[in-house]
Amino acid sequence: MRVLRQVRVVYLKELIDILRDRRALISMIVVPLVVIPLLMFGLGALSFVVMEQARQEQHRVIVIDGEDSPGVLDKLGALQGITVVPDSGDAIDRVLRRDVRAAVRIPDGFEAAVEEERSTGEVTLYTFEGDVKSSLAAQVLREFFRELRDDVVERRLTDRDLAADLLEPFTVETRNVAPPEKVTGSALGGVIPYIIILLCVTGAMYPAMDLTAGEKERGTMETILSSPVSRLALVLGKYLVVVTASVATALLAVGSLGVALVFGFSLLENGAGDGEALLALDPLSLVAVFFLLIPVACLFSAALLALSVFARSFKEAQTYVSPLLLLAILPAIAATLPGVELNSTLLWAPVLNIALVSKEMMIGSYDWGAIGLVFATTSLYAALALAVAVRLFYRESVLFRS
């Protein structure tokens, strides 16, 4: 009962003391709650208007040979969104320096084998694979070309009395069978678990390096420790205050996002107009998630506690932490490639275990059997990690290093 009193008493102190830092509360409040959603809906508005820009753009095409020609030639004038620009004999290149977004090259005598219904030779596109003016211009010339060809089969069916629909016998037709939360779910269930990981480390990180580090710096470090208060209380309590520190950034994480995801969403429905719900966001989801990255908080504060309370400065313990924010950040982002799905063997895989887990709840499927394991592997990571950083407190060749 003294050393929770102990810790009780240490983890007030500390807490108090980082509520008053300004930087401290930027980390925890401000990122969360402002910095993330006006990312999301910065980045995606960016990518709207780029894109619809990019749409509106008239695309520079040249058409290599085709003289013979010229009803191909004049459709190719008149489509809307591409202007078509004389051939200077070095049409790849000019793609390649992106001068033009696209070239065809049409095969001699194609109007005249289309007449006489011969074969007409391979239309072929040069694009720039990976740019997006030249994918959508591209994708213009190919429906072009494909509207023609349905039209010349079309004609030579006609002429020979033959009913249109004779090529194509039966259609198949795709079915969304999953509600409006899965499909978000599936959709965002690899990016949000590593959105809230990623601020479970930055929002432990600032508290962890002050009340080491920062403690050693100011000289604060040798009065706490020869006060009434054993070593294990005191590490405990700097512990529960980097917990909560990101348990608190992870919550304010979730909540905001939440909200985000929520407005952007009946935007836009009310966008589409069709009185439809495509997307939906499941609050069960994303409390369970939240839930199941509290163990991540704990490992990531002991881990942070312990490699801080070896720097001698606060610059000098962002040196050390920096390293385990890129152990935090690849799983996270290793859980959202395509094809990475969770297993036996990755049931085991610190952070990476609970980005899979939880993208797999972000889709409802709660297999309770691998939360449970999940949950309880990560918990003991975070006991062994504050093992670590409690034995280090007891060392004082760490403490006072010179």
The other form holds:
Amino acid sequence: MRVLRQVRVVYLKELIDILRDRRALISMIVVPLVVIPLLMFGLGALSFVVMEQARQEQHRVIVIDGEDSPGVLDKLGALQGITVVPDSGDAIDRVLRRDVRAAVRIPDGFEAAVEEERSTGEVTLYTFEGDVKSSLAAQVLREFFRELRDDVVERRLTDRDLAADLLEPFTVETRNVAPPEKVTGSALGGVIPYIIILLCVTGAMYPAMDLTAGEKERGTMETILSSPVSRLALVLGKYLVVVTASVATALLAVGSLGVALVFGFSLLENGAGDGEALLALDPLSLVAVFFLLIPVACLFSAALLALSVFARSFKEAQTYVSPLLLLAILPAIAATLPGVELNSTLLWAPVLNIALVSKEMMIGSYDWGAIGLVFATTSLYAALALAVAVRLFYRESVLFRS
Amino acid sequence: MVEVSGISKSFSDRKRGLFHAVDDVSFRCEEGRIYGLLGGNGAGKTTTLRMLATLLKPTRGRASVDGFDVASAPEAVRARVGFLSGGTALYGRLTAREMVEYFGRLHGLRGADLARRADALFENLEARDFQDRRCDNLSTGMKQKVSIARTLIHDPPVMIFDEPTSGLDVLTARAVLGFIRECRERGKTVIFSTHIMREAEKLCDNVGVIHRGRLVDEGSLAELYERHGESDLEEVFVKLVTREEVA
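Can I get the form predicted in complex with its partner chain as well, since the one above is the form predicted on its own?
To see the whole picture, the full complex is given below, headed by that same chain.
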């Protein structure tokens, strides 16, 4: 009972202490609220705008030869999306220098061969693979020649009084049966747990270091240890503040992501059209995922606390903690990869298991057995890490390292 | 009442190997008395006092504060001790008042009781004017007053001061010494370490000289003067320390 009261006293004091620290506020509030949505949607919007611009641009293209096929040349000159520039004999070189985006070689006597139903020889496209504008130009050219070929085929069929669909006995069509929220879920399913995991770590990092190594550095560790507070109550109070920071940061991130989703997609919708489908994210699964991530926050907080109590100074703590950041993010990234799915081994992998279960939940499939197991294992890992942190607080060689 | 019998503290350290910071130290201090622990830098004063404040566990020997053993009842000991040292800084982001009240709460005080005690302390230490300022923004002297208020909030029977005047200007140092004297007048047991002989001469009832972790001599000032044929504590101290160096 006395310990609980002390935990509460320590918790309230440390919370005030942290909330008065500008650096802590930046890591807890500014990062999730501003940086994350900006990163996600800023990058998304930017690439969208750039793509749109590239699409609307007139790409410079060279036509090599083809002087004896004026009909084709005329049609190419009138095409939307490309501008034909005169060939000066170094067309391929200019594609390579990206002076023009693509070149197309029309074989000699192309039109005549088509008319006479002889083999025309091959039309060759020269592109710079990997360059978006080059592939856009090539796409325009490819589309043009495909249509030209279809026209020729159709004309030849009608000339012979054959049905136009002779060469197309059946068609194949794909229809999406997944409801919109599942489409969004699988598109964002890997990413959202990843972001929450990332922010659980970054949110816990600063307070964990400040409340342990920072306290040593500022000389208040000896003050607090000389008070009658039990070491257990002291660690638990500090630990709960770190968990609070971690959860608050993740919560703010989810909130700001939600807002950004609505605004971001309503913006894109005006241009893209398929925004509506993307907007449909099941809010309930978001809440469920968030709750599942609380033990992860507990795990990170304990690990960070144990690592940084060992350090003598804030700087030293940072060098211990940054590898942990990588360790936490790697499994979260692995879970976003397609094909990485939950199995009986991965169920035990810390962080990865949570990320994978979250991914499933985002597309609305709830495997309660797996969810329960993952929740339990993560809580177990968190408890172990906390036990280590508490033990370290009882070691004077750790507290008075000099 | 503080009783120390044969406490030792060893650290193992990569550079020095096993290192005896405090070696078989014994002394006692009654209520209403001031015991001064004299020694140079690294003599073992701080380690001894840290063991009394239960921050460190003795490797060997026993020490008790008001009848409570430092090793087996550390929390009871801490509840009866006010500990002030160069290493006990203030929480810079708390106000002076919050700092003192935080420690009051950890001592189990609350509500009107806590407010009354804090009021009295700030009044007494003439610290009312800056009680709502953040500790980071206080001068060294103000900080020392807040630290004193922090050690006194639970009205402990035993006070432990580790070099309480180091880094303070003359006036503030005087005020701190006056305050230590006041503790004695109120019947508290005071243990006080310093390397400034004049402070010890002015304040202490009993003095122990510690050198390289060992208590080389102790007694009242008069006893020490007589034993070493000197009338000045500094001379006594130098004699004791150089004798040890030769031996």
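Whichever C-alpha set is largest while still superposing within 1.5 Å between the two forms counts as the rigid core. Residue numbers count along the first chain shown, from 1. Quantities reported herein were computed from a predicted structural model and do not represent experimental measurements.
- The Cα shift for residue 87 between these two forms, taken after rigid core superposition, is 2 angstroms or larger.
- Relative to the superposed rigid core, residue 120 undergoes a CA displacement of at least 2 Å between these two forms.
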